[in-house]
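This document starts with one chain, in the form predicted on its own, laid out as structure tokens.
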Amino acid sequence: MLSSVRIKTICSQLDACKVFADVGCDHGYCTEYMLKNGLCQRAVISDISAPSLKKAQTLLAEYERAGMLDAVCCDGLEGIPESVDEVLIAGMGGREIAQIMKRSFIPEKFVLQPMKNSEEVRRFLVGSGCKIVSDFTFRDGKFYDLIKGERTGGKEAYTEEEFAFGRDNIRSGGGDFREFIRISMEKIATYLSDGMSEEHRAELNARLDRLKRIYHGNV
């Protein structure tokens, strides 16, 4: 279940559109936000789990009865019409999100919130010619990345640091991302106080040096 902070952050990146699709919709809160605020005319919700999909259908029953909502039990985008205007995929691993789009299609507009492996999502999107509109880290207990983009218009090359951490984070260097880097450095410093192989120690020191450069804006 998405917490209120995550819902608010995700929904803040959703645009008004004609047909909105929420893939892996969980309880359906983001779709409720879109329909309730008149930000879409119709919505499609999907989940690979029928019981999970039923939870969202219960929340959104009035819209389904009104013919404004379609519910599809499917894997990823396989049951979603390519004609939808905007797709949300939140709460899955980055590798899974990239594979979902590789297997099916890249939506015209999308908002993605990977739980891990965000770098794989960025590499897939940039390599596919997509335009990443915004890409930032936010905190809700844990740290999460949110990537918003469009299927076409990607022209700028990404640096290795931007692939790893997100362009907006690297360019701004502040906010929740800065706190994420600070905490990550502290964790590595703690690990380095333990016994380990010289090879592992060298890897951790290299990672720590990289984080320090980012923290101090030397990238």
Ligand SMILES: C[S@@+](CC[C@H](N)C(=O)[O-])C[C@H]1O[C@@H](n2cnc3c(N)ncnc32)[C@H](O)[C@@H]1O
Second form
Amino acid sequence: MLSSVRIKTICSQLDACKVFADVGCDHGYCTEYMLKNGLCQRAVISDISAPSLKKAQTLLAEYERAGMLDAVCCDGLEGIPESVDEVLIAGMGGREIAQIMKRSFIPEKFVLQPMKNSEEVRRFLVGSGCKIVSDFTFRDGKFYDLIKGERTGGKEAYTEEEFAFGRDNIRSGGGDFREFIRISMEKIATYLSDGMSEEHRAELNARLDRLKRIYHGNV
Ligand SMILES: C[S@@+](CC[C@H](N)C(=O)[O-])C[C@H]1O[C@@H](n2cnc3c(N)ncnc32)[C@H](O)[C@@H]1O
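Starting from the form predicted on its own above, please write out the structure of the form predicted together with this ligand.
Full assembly next; the chain just shown is listed first.
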């Protein structure tokens, strides 16, 4: 069941593949989308929490019975075969997502949807020779980042702004990202109207200037 804009947006970035893995699957909706639409031949679902994994197994019981689904209760990628073609890791913090790949392996193709600290994910990926093929901000009430990439072995040159906000956002500057920047600027302007130390004020002004440069495409 594609119940939210967030889940629909994640699914829209998943490519057809032979074996798909959903790490931290919880409800299992993304795997259901892949299997139901014939976008993968087999899937592996995993979660560190047995009750969460059980939820997905219940939803996907027909596929498990048909031998098209393996369910593994494990930490990150530890129980996932390296041979899977595409891995989704969504709905966790960016630091946790980067740690999961550091501890195990970087999948050949991946779709990542960090809830925060996207910059740490980008720095890890670019520093580990991955190509980020798309990286954008979208809105489902809150703002989220979606990072899709491949393990290529190359090395890309990223600017500080691209690490912080994502290359597609910086280059296109539009859509939900523009709204994210506008709202972030408004929040800072509101904070600045309160009393605070000179040091804190200078820090907020520097952040505001950075956002203004991005908003006006001066990066
Ligand atoms: C907020 S839910 C996200 C579910 C789904 N991926 C989504 O994006 O809607 C996070 C899930 O990740 C699981 N999780 C957290 N840390 C994990 C880890 N290190 N390895 C595997 N699963 C983990 C949690 O148990 C939980 O079910």
